[in-house]
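Just the one chain here, laid out as structure tokens, in the form predicted on its own.
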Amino acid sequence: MDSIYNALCDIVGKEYCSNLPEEIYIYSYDLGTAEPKKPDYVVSPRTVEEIQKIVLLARDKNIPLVPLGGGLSLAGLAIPQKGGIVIDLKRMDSIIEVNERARYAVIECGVSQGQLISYLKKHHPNLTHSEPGAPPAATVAGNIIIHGQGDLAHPYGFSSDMVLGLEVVLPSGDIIRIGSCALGSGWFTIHPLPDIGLFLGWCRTTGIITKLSIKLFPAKKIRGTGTFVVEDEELIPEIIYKITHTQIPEDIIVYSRAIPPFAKGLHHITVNLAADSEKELEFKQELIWDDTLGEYIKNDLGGYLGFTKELERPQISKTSDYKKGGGFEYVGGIMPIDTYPQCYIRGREISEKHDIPYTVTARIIGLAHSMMFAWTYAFNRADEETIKKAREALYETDELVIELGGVIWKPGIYGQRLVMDRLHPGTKNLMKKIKTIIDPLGIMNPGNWELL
């Protein structure tokens, strides 16, 4: 009898743990080009409480533990490099509070980012939250973790930055919490109390977190997207400038993609706007395509093609499998906007040298503060040839992040050497310590940020 096994069924319930090796080898890989590493079992939580007592078997046997949102990072970043426990955190997906007058939500980490859309739709409909235009199944919890953006990256930034207040299993089994909830006086400031930035970036090696609070911003009534269209890839960063100094767009983006062959070279620059009426809309609209960008086109460096109300939002993740067989992953890059220009040209000669047509986004994160630039890479499930291209392609990208001067985000194995190559000693030094201190044993995803 295998008695972890056992520990875990009586923690959880046997309905949801499994040793299965058909269960494990779903949970050893995810979407993307990573290699698979099988777990040794899967657990998945109903409480808190749970997931302590999870945990501090874990330490008591010196067993990894892998914490898992939605799957759905593409990176491997949830991939059990060294075996162990994956905990399937979707099970913890109560919406536990929606404070409509202070604007937040109090959520545990498996709620989706489909399953907070529509409960807003149903019961807020005043209120809205900063959504990634991932696949439905991804969790919030999962994308602030990265320091993930959504569609209201600009102007309010990271979806990290909208965090109100955390609570966080500890690698020792200790539950904490951060923010004026630490204080039981709700969850609505993260902020004055000693900010404790442990737990968002460190790719779930410092502890799991089980609750959380997010900003909620005002839901317009209406919506659209407005599309310009230039040749000149040397004039993005001078637009995407005049436009955010409008701070108008509730969300910018620019793409440029080989797929269909007659938007080839061609960068098209997204701006979606929301008002509470017509007239609103009106203004928002003629300040933006006139005011702002009515030059480019008197002088034929650009052309407006036209804007569309009430579409859903903008769902990136639908535009980047070109390959049959379905698959696709990227490298983002976390990028000043005036790198827009070699981000381009150095990421299609990437994609072309590995034959994969190429595809380019950026996102504009803050008031032009910085741009989330990401190169996709389709390759064919069924086609380990097309897999090892894209995997190349992707260890050249994170490299070329390097180069042009940007932090690759959410990189996977290979990225996370390249940061760590080039983080300032000081930095490491203080990294390593902390990792030290709060997981002396190395349980908590191993394999990733390995410091020591």
Given for the second form:
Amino acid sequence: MDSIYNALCDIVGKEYCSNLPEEIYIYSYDLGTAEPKKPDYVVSPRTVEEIQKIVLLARDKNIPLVPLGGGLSLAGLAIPQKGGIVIDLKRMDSIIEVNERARYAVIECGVSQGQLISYLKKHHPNLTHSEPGAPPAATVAGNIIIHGQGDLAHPYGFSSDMVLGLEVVLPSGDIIRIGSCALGSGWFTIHPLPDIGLFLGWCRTTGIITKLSIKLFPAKKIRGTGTFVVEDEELIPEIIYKITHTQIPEDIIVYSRAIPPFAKGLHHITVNLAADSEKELEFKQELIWDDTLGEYIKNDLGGYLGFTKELERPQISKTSDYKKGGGFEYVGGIMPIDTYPQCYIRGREISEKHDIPYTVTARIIGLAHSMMFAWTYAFNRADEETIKKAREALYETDELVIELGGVIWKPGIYGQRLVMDRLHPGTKNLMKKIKTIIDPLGIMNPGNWELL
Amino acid sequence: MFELKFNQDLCYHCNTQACLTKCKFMDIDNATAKNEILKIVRGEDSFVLHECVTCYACEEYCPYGNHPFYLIVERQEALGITPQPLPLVKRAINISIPFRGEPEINEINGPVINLGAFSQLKNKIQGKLFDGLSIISSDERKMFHYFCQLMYLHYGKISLIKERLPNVISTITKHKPAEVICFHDECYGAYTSFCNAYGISVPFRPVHLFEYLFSRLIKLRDLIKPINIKVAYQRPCSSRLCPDKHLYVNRIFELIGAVLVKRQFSDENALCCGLTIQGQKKEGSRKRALEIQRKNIEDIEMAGAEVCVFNCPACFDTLSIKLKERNIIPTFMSDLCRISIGEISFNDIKMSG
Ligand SMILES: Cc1cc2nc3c(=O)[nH]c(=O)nc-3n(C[C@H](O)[C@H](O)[C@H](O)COP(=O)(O)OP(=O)(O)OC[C@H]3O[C@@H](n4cnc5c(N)ncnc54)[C@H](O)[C@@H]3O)c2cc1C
Ligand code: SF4
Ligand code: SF4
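Could you give the coordinates for the form predicted in complex with the partner chain, as opposed to the form predicted on its own above?
Expanding to the full complex; the earlier chain stays at the top.
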């Protein structure tokens, strides 16, 4: 009998542990082009204590550990590169506290985007969080851990900028807390204790986040999207600069794609606006469409396509699948806004070279301090040749991000190497030391960020 | 290329110049109107070509059926006057390029209903009223093969209609339809008014949806339970291309016992929904569109309507949220008729949005 399997069953119960080939298979791949790798075990714990015990077991037996949320981050990030135990965190799904007045929520790491949105709608209609365009089954924690961006990224930045407290199980099995919750005084702030920025963006190589507190924001009564269409890509940085100067939108996205044809060669700038009254909404609309963008309309350079109330969330996932076969993966680059024209032109070239209809999308982050520019490549799951083409296109795009002076967001292994090769030696050294102290056996997600 | 049959002599001798004097978007007296329409006839620039918001109404105002609106669009295109900014024109040109392969042609040899570019509205043509009809353009991915193209009248691109419409007609004809019921006024206007004006031959018999609904309701008369509710009708711009079918609104309402409320903006005096105006190049267009929408909504509310009925999906999309905010139920004519024969209820409509 498999003693590790038995030990895991003792921790979480038989029904939440598996080493059956058909179940393990499901955890061996993600939606993208990454090569599948099978784990040896899958467990689904319900408590922090169970997670702690699993970590201690893995440490004692020197077995790799890979935490998994919704598994929707693509790029193979939650694929067990070296086998081991996948910890499926979906059962850690309690919404522990919502503080209406201080506008924050304390949640467990398995709470999904859809769950939080519907909970807030029902119990706290005046509050919302920054929701990414991912399918609703993606977890809030998964998005924060990878420095994702949601539909409030324009005013408030990356999702990870909205963290107010963390509880983490370290690879040693220790449980730690960061932020005001470490003093036992509630989960309302991450500052002003000394900064321990060790768990966000480390691609789960430093610990398993079990609880987190995130900022919530006012949910206005009316939310909707207006669209502005521009042909000349060179105008986009200037237009974005002007729109963000108003400090009014909740979210700004620019997209262009070959299919459907209306979007080809054009840049659709979607601007989400929110208001509590018609008066407030019209004030905001006037400032944006008439006062800020009116000159472009007059000069035949841009066109207002209208405003639709009743925001459909999430928006991006609905339109990602226009090609036969249902597969897609993207490279996201965190880019300076000024690079938009180059990102677009070069992205089109890469797509056309690989015979893939081009799709590019940019989300503006933090008042245009940067943008997440996504180059998406569709492929047919049933056709190995198209997967290969998409993979090649993704690698070329990783290189493009670096060439254009950007930072690859949630890179896969190929992109991770590009980043590591260029990282400041002092920085790399410090990161290595930290990783060695925190995870001396290297059990956390080995294979990813290998050089660490 | 197809040429517009426009009789300029009629304009020389016309006493009313109703095409322009009735225009709701320009304040023009008879003398100016005569002057300007003759300038347009001669191919000269006129402020009308710049001020026109493309509401289609002058097609109906002209008592001689002389197609002043088509002429205006011809001249806008010839002189490079596009009402919409160029990026929106390019977008519009691209929007109806089919991209999902060829349509599947099956020979029907019977009556068909054509959804045109509104395949997503299949649920509006269900039940006994549509029994025995085959649907063409039911596949959202291929609907642009059936799209009548007339929307380019809003974009100063009449040449595109002349270029693409014959292919659409040929696709529909391949289905061997006995008659084609047009779900949208615009399609009907394309295969009747526009094709007549340009001498484009249409080998099938187009039927307006309202005329069809009326004849079906007559047959299903026994099932009708009077609706007895106050209903407003929002007339779309494309209905100006077939004013002879507008009378079916009254006929249908009488038959199903719906009370057609008296609106200020009705019949010839209708106001469009403003959708096409909001993005136009002319300064203040967005506000102008909002103002038109406000007027329409207030008019519908003041008339005491509990329900507002549409035939055009674009008007529906533009006004429905605003109507719901005032507790007025927006719906389609086909659904209103289905309510009268007990197939669905107002509640179903409210629930389905
Ligand atoms: C159609 C589509 C649209 C998308 N749009 C967006 C978008 O607009 N914005 C955006 O930011 N992202 C987007 N994404 C990417 C991604 O889906 C989201 O960021 C998502 O929130 C990731 O969450 P997840 O639960 O799926 O993460 P997972 O893929 O499960 O996990 C992400 C990473 O974190 C690790 N991890 C998960 N949970 C923990 C934990 N508790 N502790 C430690 N490590 C953990 C995993 O090992 C993995 O490496 C999109 C994806 C798709 C498919
Ligand atoms: S188009 Fe008609 S209404 Fe206008 S001037 Fe000519 S004939 Fe008269
Ligand atoms: S289309 Fe409308 S706006 Fe244009 S001239 Fe005719 S009536 Fe006036």
